[in-house]
Amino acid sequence: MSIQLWTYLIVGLTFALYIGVAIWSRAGSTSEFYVAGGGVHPIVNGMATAADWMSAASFISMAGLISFMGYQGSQYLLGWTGGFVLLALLLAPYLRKFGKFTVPDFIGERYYSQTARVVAVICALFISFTYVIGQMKGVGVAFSRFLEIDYNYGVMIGVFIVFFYAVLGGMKGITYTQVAQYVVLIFAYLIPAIFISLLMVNHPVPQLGLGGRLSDGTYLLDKLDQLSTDLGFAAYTTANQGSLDLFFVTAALMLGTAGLPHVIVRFFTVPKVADARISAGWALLFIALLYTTAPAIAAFAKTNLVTTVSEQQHDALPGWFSRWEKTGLLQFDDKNGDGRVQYYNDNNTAFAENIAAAKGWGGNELRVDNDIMVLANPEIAQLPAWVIALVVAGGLAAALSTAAGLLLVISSSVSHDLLKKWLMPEISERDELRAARVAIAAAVVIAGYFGINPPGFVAQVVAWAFGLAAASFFPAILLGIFSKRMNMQGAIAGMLSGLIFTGSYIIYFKYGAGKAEDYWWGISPEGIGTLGMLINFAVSGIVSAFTPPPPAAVQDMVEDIRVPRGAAAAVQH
């Protein structure tokens, strides 16, 4: 069968069988609505976690961000692992404790104040939309491909999936569902990279292939290496970025994993605080068996590109290149009229002036969409038709995976939030579902036309989100959990602060007059989340300092929280 056959059986069963479980776990009250009414067993959560964290970011675009970055895309892996098991260890099991659906939920009964429930919901929805809006260009590229239709109609087929079974399930649907889309998502990543390691390197494990010779005996990475300065692009295996903002960035990433309120929610559909350990530990495995992968799929991607397309005529490329051409991800420029693609970094002048004028170039003539490159790894490497659809049906199942879960943020925070626990506490359990699904509706018609004008590449964005995070709700929680004295006015003006500071830097040096030149002390948007934190913390304990502490009641519930039930009997024996 041809790929388009192919693509449209594995793409067609997997959405069969995710509106098939959608249907059949249905929620039917706003406890299975929220959090699939506290019963999920805890392997099941943990498969369903990582379907959650592991977006269209992780599967479509980590590679390919790494394949253009090199070494330096290595902060986005380190971060986002490490940041899970900050998550396990620091706030995960406590917040599963205080028994709250939802992080404004929890600040709002934490800092004894509506005013802080209400700034916890603008934090939610500001985070969780810029989240979104990478998750559904994830989609649009999956669906342009997989129906060779344009980037923009992509989105729109998306936008109407993802409302019916997110709409339909509420938490319950989405968590089996996203079961799932993780076993999908972990093969259409696993086989591909396996296929490629051998056919490159001649070993089954590609994180092993990472560091193999290929057939000519050379190192994989010496050749990657090689081709990029051959190009006028740093060597592979090193980093222009300052140390300072690496570090940054990497935190922003680590930090904001443990206030992402879409992960946080999860660990409230276990029965037990002991099974919201357990789950995350199941997470961090099945999460790191991609995680590991990425690095092997980058180096691979990026040397079959280069040694497919460089100086080759653009008339006797493969199939593949002519169909990425059609959803205008990829685009070929003939500016010298030789009707060869000149792929180079015309940005290195001293390689522009010299090296590429001598041969006649007139200017890089490829755009590559980062995005592409975890799709188009199968077909560059000429693999068998149901491997690339099965990619295809990979990259769908991330995306729609993560885009549920934050739309369930976005609307329980409507709905939960706002209305039943601040404008309407009278609303009935029917109303407060019907406004959740409003809410849905609503946030994903808002997402899908974000997801058709993108701010940036799916991982760009999405460490934005990270870094919106950091910066308001990571010192929130952390101090509400570990220090008593910690009040509603302290966090009230950290969560603002953190919020308002990072969203008009990340505003400013993107769609504003700054120019990179000219970061502060050289720290990038997608790393200012970091210092948006220290802001938080700051303000948050010199506000704190010189207003009244919490109340007796509240300071009780926060060592509660903290002391494990049955500690204090153990000691007096």
Second form
Amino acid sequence: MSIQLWTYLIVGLTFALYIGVAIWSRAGSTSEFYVAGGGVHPIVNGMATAADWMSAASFISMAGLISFMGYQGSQYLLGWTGGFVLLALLLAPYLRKFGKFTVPDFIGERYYSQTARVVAVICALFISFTYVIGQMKGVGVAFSRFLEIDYNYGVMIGVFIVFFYAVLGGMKGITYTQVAQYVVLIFAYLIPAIFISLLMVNHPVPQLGLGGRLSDGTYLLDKLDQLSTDLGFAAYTTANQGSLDLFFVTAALMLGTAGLPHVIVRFFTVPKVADARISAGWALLFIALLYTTAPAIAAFAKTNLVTTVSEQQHDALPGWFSRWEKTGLLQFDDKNGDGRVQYYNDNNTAFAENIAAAKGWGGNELRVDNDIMVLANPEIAQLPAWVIALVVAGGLAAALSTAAGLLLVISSSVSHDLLKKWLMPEISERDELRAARVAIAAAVVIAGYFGINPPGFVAQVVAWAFGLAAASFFPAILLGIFSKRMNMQGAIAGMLSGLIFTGSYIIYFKYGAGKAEDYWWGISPEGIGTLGMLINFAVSGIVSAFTPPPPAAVQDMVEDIRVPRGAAAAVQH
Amino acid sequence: MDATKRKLYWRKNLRFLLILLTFWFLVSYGCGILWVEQLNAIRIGGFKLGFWFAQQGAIYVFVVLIFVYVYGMNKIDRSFDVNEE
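The form predicted in complex with its partner chain is what I want next, because the block you gave corresponds to the form predicted on its own; please supply it.
Following is the full complex, with the preceding chain placed first.
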């Protein structure tokens, strides 16, 4: 059977599975719609959280990024997993005890202020929309390459599927669908990795295979260091940038992860505080399975790519090369006209002038998009067609599960935080549920539209979503739990200064006149959220010290969320 | 639950968190970023140790930390009789 036929078969089967699960578990009340009725088992919730949180970026892009960044790519691995520890230890149990539906709910109640709630809603909406558009793009790319249909139709199919099960099922449907999606995506990630690990280093566990020996007896990582330096790149396993920037970027990703509203809301869905703690543990275990495999895939793929194409005749390359050239994600430009592929670092002037010029190389001739490393890897390693189809289904599962979780945050922000808690407090539960479904439907359509016509800022999703979450939500929630003295004035001033500072820095250096050599202390826009967070903490502390303490009722509430006993199901108050 | 007991419970909770977060910091920012050069001088099989911490080891420690937290916190909860039924 051809790759395309296999892809139709496996993707079709998984979609049927998701829709079946959604019908079986559809929601009947607002509580089921927002937080699955608060009755989800911790292991199930852990799996759903893992699928929710591992997006198309984790599945498709991350290994590719590590492939080209080497050691420097650790910032994604450390940042996205380390943030989970903060979430599990500092936020999840207390927010569960608090027992409401959304993050703006917590901010609004804790800081006894509609302004704070509205600021939080706007942040949540902005973060979620940026993120969800990225997922829709991922769906479009996967469909257009492997089903060989138009990119726009690919996005539309994705919109239709998400629309169906998110509108119907709410959080309950989404939770159980995400469990199915986790299973699909983890198999899709591990199976090719195990195959390739066996092929290259003869070890069935990719995590250990990363430290294994190739058939010629050299260690894989040593070989990769050698290949990289031979082509003028920095050695794969060592640091090549300032560690301050790495430090800041890692921290921004960590704090941003802990502040992402669609991840936090997952911990409202379990019955007890103790369950919220343990389900964060399960979630990280399920995430770690993919995250420890990613660096192995990165190293295998890079070694495979370089040894397969470097200095080879372009006409004699395997079929996958020309298939990916057609998508534009892989580009060959024969600059010196010798018909061979020269792949090297032409930004390294010393290397380009001394070594490359002597060999008659006329500049780097190969451009590889990060995103194809995971998708093309099974083809490069000549794995069977069904494995390649499985990878496509996995990428779609990752994108759809994250998109669904984000859409739910968008809909609950609109129907619960804006309508119920602000504009029309007397709305009935049935009308609120209806408003939530309308909001999610509208959000899917808007996301689909932007997926087809992506605005320029989508490429910078990482800097935006994580930086803003780190600079706004994380300090406000943390202080709300751990400082009884923190008041409305301090929190609002802190969130605004964190947001404005981080936003201006990103805008100036990403879209304005700013150049990389002018970064403050060498901190890139991806890492500036960390500084924004420090500013938020400082401003909050100073402002709250000069303004009156919060009312006694709020201080009692803080006392109450610190103690597990008495957690009620997440209900509406 | 009276105020002094509440205070004691919270202080115990904070101390436990501080210990765990110290480990969290040491394996990620410490071994993975700040001391990576020094640790890379040590090799275990095909891995340089600093590189291993940054791309593998820290993640394993993270998972263990959360499970240790769950176990420890449940124990503290029970000893203060604030656990859920």
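Numbering follows the first chain given and starts at 1. Just so we're clear, the structure is a prediction, and the values are computed from it rather than from any experiment. Just so we're on the same page, rigid core means the largest C-alpha set that superposes within 1.5 Å between forms.
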Open item on the list: On a rigid core superposition, would residue 183 pass a 2 Å threshold for CA movement between these two forms?
Closed with: no
